Amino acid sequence: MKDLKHLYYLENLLQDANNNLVREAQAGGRLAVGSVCSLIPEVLLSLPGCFPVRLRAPNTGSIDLGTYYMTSMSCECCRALLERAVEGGYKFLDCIIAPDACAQMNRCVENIDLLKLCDKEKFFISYSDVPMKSDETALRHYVKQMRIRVLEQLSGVYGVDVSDAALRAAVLGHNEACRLITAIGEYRKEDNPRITGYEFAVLCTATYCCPKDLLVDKLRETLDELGSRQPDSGKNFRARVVVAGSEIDNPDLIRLIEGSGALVVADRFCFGSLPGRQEIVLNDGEDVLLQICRQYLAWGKCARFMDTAKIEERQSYIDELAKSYHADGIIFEQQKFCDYWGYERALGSRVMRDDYGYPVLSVDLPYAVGTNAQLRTRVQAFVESIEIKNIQGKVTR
């Protein structure tokens, strides 16, 4: 296929957290709000004269100074934030919010606090109680943590506009570019989609660390092209994957997996549109952030929520994403050294398997994936694991 028009530019400000529609943004007057996990939603993040930017570390090599801070035995993706926030790398932002969800991504971020690694004069770091459940009491909950922790934090601190009105206005632009990325994402049902897995996952993750309303055009434009672009005429891939599990900020792990014939036609991790890119629906008779917090908890598939109904909810959700996106088999991940998504790859990859039928890999992956054979080859045996399986059904019937 024809490169997309914006691929090139798009791959370039993944390179560095503090990148060139960031500085444009900043030069505008408007503030880095750093954030680390979707339990703080991004909409509130966004209020005019803000925008938000997870927290990712590209090109990272040695993460021996965070290994210092937070050991050997911490996630691998804490300890390369807080290497590159040893690094300067994150001295732009204005400010960090945080939940109080996993434990090493508070340590991580505590070390920064500590260090005094973001050195701006109001410069300043919230942590937010976030619940564990998703019923009416851990909704009150919610949103007085949002109100108290977020809210009245930009505007005590930097006087940012936290009413109905200006909510309302952070809705509008947040949904403008869930549609397009939504719109987007809908290509890959097809029988032989006209866009790949890793370019998806690279337009998916710059509206992460990139101003929204900056990209808007550029994800139209890209929409607009895929309407008429021409997949090519055999296919390039050998099986579909919905590649579930936690956090993957670096496109490079798709392109990966499917230079190993695995095409990532779902993506249901942090950083994912699956959930993570819904439109917010507001009506007129409630209070706003109400409104927001309640759809983000029933959105959650973070496996931080621990109840029954919760963990059958994520597994049922994968199950629904590989037959509406018709794929053959399910990748289970998780960062080296996640707790929970440790607990929830070990018993998801199980019950996909057993209970609904996938074929299932489950990995464990280190968070500067880079080239790595051992995964590669993994991958190339799970394919051909599916290929077989498929002949053996053939035979079968």
The other form holds:
Amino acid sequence: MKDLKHLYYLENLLQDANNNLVREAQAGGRLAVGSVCSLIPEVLLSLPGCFPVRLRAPNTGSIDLGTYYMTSMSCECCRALLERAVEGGYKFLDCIIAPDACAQMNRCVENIDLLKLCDKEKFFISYSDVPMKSDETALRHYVKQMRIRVLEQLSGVYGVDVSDAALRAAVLGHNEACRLITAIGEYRKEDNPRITGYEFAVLCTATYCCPKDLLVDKLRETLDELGSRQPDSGKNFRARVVVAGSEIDNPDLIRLIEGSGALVVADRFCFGSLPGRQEIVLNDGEDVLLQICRQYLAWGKCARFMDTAKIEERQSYIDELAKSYHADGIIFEQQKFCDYWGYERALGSRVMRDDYGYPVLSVDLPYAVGTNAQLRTRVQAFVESIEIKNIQGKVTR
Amino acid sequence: MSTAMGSERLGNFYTGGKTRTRREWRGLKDTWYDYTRWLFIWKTMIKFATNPNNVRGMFRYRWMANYLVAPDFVDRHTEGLRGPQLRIAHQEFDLIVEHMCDTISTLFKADPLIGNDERLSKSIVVFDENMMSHIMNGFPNLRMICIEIPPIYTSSTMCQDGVLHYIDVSQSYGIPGDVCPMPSAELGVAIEDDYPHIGACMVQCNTTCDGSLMANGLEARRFKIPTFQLAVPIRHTQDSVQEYAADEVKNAVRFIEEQTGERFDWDNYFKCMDIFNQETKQMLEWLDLSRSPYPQVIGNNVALYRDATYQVAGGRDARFLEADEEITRLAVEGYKAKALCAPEVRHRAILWGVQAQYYTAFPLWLQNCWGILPLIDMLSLTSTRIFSIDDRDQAMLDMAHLYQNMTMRNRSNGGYEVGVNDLWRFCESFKADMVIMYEHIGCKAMAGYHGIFEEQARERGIKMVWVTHGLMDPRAASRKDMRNDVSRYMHTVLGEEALDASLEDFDDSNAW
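Let me have the form predicted in complex with its partner chain next, following on from the form predicted alone.
Expanding to the full complex; the earlier chain stays at the top.
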């Protein structure tokens, strides 16, 4: 297929946390709000005068300093982020709004805090308690925490407008980007998709790391371009897979999987679009923050939601995705040393294989995956196994 | 052989086998006392073994084999002790053995495969390990059993390789090898179907760590009884979370009421909390003594017992208050007599991080080998708040406080204020010059502070001794490895020699 017009531009944006669009927005007087987890609704960080930057550590090399502070048994992603912070890579941030969601990411942020690695005059870090269930009691708590730990902080320190009108405006902007990403993602359902998983990952990841309003023109143009894009006549893949699991902030991983013969048609992981890029629907009657929080709790598929209903919902959601995106198999992944996804991967892999009948590849990943030959071999073997099962007619669902 | 502490070369008793060569000579009075308590443990065990249900349970559940070594478990935790400390230890550990025998007897009586007492089973609310039991103070007609404690938590303290099989089962299932071995082993029991299927319902909690709560989710699939997940706030020091925490406790109470048909009994709740408050006051006495030059209730004599009193007994079992009062009496007596807990006191230490379950007697070794007084450990530094015994609204907030401040959870969750800053506060308060920092390999929550601990200890001039262990898996770091971590530091950094050189290098790799 012909390259997407803006792909190279977007790839370059992903080479640095403090990328061109972030700098442009800050030059315009806006605040860069560091975010480390999807449990803080992005839209609350997109209020007028702010934009969220989901922290990444692109081109990570050594993580020795991160390892010194957090030991070699901690999540590599968290260590890489801390390393990048020690290197000064997040000094541009005006604040970090962090949930105490997983202990390791919390420790990463606490190290940034204690080591004073971001030194703008009014820089602050706010820690919030986010619920592990999605019932009404949890919702009340969530709303309260987001009000106290997010909105009041932004308003108190920087004078950000946190009124309902401002929230509604933020939702409008957020929805615009989500609508475009979702529409682009729909093309992955095609028999011979006109967009690859890698291309989509670049587009989607960029929406987490850049001010969305500065990106929507490129997304809109890309959507238009896709409307007439012709896929190659023959299929460039041997199997279609859903990738499910913990944080993947590096599209190179998706490229590696696709280079091994498996087209990634659905991205059910942190930094992915499923969930993450749904539109927020607001009514006129209820409190806006309440509505936003309710939708985030309902969508939430993080492994830390601990009640049985949510656990089962996560599994049936993958089944729904596999069906609607016509996947042949599922790749369950986790960042190495991630406790949440270590358990979730073990359970999910078993359930999706034994109860739902999907071929499943279960892998743990280093943060800097690049050209990981071991992973490539495993994906290749997985693709072959799917092909063999298809030939033998053994995939029964 | 004399009666004095340190008169025996304790390391010489270990010859590489399961048992030691002989019992320790502690002088006529203490040896006789210790011997009679040893016989008492055997009496408790024999009484337990004469119950046919328990015999059947022994053959049904592989983890039961660990309890055969209960007398050795108590011996390990009294090594080198004399006078009041020896008696305090027996007060505690003998009660723990009794309590455990009661719990397991109840478990087997209710077990459909053994006693099959359906009525009893329906009166049991199953809790997960590490979970505070205080909610049950309002249900006097119901029982609570922390289902994972007999197979895993206590098993691994009884016998160092007691739960390795279950860790392996869990890893074969697909659980990564880097997670904490405790929830991993607990899940292994569920996978092997080695939990008795008892109870009217289950209440699980997001207790100490991410791994623990995740294992609960998987285990719930196996228990197949109505389960309530109690989601307690993580940032437990913030005022803004207390209302939610109390609401969750209310939800849990409602769940138990619905599942069992019982009503929450406020009178009984307040009665039990009154006892719990009295137990807390005893604990505060011990802590006060530990700040003095003559600490009496330290190391092993506070660690496991505090867990049991604070979390499991929760004011419902009057035996614990009786034992507490006796401990205080002995401790005050020891303090007045200026009794030392070690042959020579060289350092006063706070034990931080998580102790190795397979080497819970490690603090005693610190005392006996190096004269390091393990004044208090992180897991015992739980809430010492005195709770309301007449205000229902406050009671919900009190329970919420306790559930947020479960053993370990109060330090592993809540941020660096409780995980790091409090350590230095305790060092000052207990006049400690040393921190024995347990580095549990699978504990990500504490590992995240590694560098911060190093730097801040250096700034404060605190001697920081890292002791690496695998919590329930001695294959990751053996008991000897743990000792070597300390001995190396004592020799190379402090240039000290051991009080008992025989304890520096001995073989207990095959011991229970």
